[in-house]
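There is one chain below, alone, in structure tokens, taken in the form predicted on its own.
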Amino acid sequence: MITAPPSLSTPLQLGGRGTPRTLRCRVLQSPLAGVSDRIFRGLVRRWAADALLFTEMVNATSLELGHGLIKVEELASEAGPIGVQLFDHRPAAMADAARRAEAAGAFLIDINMGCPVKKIARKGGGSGLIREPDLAARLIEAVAAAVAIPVTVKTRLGWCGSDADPVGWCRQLESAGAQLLTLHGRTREQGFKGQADWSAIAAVKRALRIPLIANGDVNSPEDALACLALTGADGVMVGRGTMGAPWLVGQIDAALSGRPVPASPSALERIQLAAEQLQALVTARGDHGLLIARKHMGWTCTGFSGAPQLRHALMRAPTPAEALALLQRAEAQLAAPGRCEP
């Protein structure tokens, strides 16, 4: 059995121009577009009180135009460290957005240089910056000069396998002023296909002076321990593995800290969690909350008898009330005397 080195149970210090930060948890929750909203973060926080969580990715242009403000303005109502991840290709716009996020209470500013979505990369944002290293450096410099809190970067190994130079690329980001890097072990060309290259992350870790967080294919405490053993990284970031499993960050944190890993919720508890999330989303977003909740319910309601049929019905429920009734019936059936849960 792989065990975490003692260093991973100690806080991680991050520099900043005037406001250094301390990460008490070495497990980070990835920004997830359309997923990691305030309600989702609240669920993750139940199992991981000290973890660094992130807003959904924020477009600096949207903030400039007055859109997307809710993503940063709601930070003041939340406990625990929350970073704001920004993307754009214009240094001045990014600096202005970073100042707004800092004023709203952001724990740190993360610059997205890894999103593989074409409509973002084509405009020079996200992973498109991998092909514009000078511009990437100017973005970091502009944001770092605009705020006192640490500035970090999330990126990938390279644009494609043939031209990837993750060590050289990440050294450039460090030289530009990034205080921490999160490295996804795939190229932009791979998207989320294939296996993450943890050995490439290890090579980057050996070359950097700043902390490095490993990302990619970390879907369980065992994955996290194996990844850290191979890469020597300073922590892990968990992304798609938390979809429908907001407890995963806390489970990995327990494993890294040498504490007993909490059990995953039972089928009954997952249904109750799905119902709670549905109600919270509808309260916050009205009937549109049902559209957002559908994907969460689909991810959460798995692993028990009748789950496929329940998911099928939930995806077609026309109103929040009918979706909630489906979940309540499923909950009653699982709670019935003599019913065995998996």
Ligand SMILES: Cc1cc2nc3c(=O)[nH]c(=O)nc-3n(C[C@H](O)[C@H](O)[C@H](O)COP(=O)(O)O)c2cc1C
The other form holds:
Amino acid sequence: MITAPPSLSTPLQLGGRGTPRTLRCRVLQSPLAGVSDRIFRGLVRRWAADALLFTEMVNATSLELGHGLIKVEELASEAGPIGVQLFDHRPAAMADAARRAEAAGAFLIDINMGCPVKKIARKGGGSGLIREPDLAARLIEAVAAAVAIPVTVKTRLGWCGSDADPVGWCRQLESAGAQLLTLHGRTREQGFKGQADWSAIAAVKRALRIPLIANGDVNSPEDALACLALTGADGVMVGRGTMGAPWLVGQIDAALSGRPVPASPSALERIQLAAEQLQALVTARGDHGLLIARKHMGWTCTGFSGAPQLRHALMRAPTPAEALALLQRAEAQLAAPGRCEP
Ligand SMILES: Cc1cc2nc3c(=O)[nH]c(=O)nc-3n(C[C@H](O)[C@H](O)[C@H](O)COP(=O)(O)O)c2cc1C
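Just the form predicted on its own so far, so send over the form predicted in complex with this ligand.
Every chain and every other molecule in the complex is listed next, the one we just looked at coming first.
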């Protein structure tokens, strides 16, 4: 068994022009577009009081036009550190958006330089910035000049395998003023294919002075410990592994801090969680909340007999009330005396 080095239970200090921040937890919940909304973050927070969580990525130009403000402003009501992740290719729009996020109570501003989506990258945002290092530097400088809280960057190893220079690229980001980097161990060309290259993250870690967070294929406390041992990174960020498992960040935090790892919720508790999330989404978003809840219910309702049939029915339930009734029926069946979970 790999155990966490004691250095991982110490807080991580982040500089800021005027408002330095302390990360008390070495596992971060990744920004997940369409997933990491306020309600999802609330569930993650239940298991991970101190972890840094992120908004979904927010387009700075949309904010300028008054769209998507809720994604930033709603964090004011949340407990614990929440970073706002911004993307755009316009330094002035990014600076303005960062100011709004800081005013709303953001713990830090993260700039997305890894999103592979074509329409974003083509315009020079997300991973498109890997091919525009001068613009990337100007974006960091503009945002850092606009806010007092730390400015961080989340990026990938490079654009494609043949021309990737992760060490050179990350050093440029550091020189431009980024105060922490999160590095997903894949290139833009890879998307989500293949294995994340933790050795490449290790090489970057050795070359940087600022803290580095390793990202990619960390799906359990064991993965987190192995990734940190191999990369020497200052922490890990988890993404897909938390979809349907909002307790994972808390489990990894416990493992890294040398505390007993809390058990994953039982099937019955998972169904109750799915029902809670559905109701919260419908309260917040009306009937559209059902569409958002479908994917979460599909991820959460797994691993018990009857789960495939339940998921099938949930995907087709035409109203929130019918979806809720399906969950309640499944809950009653699982809770029935004499019924054992697999
Ligand atoms: C559905 C989905 C949405 C994502 N949205 C974002 C995002 O808004 N910003 C971002 O930087 N990365 C985003 N990512 C990438 C993840 O944050 C993460 O870097 C990637 O999934 C690798 O980590 P993992 O193996 O732990 O999932 C997204 C990934 C997925 C699957």
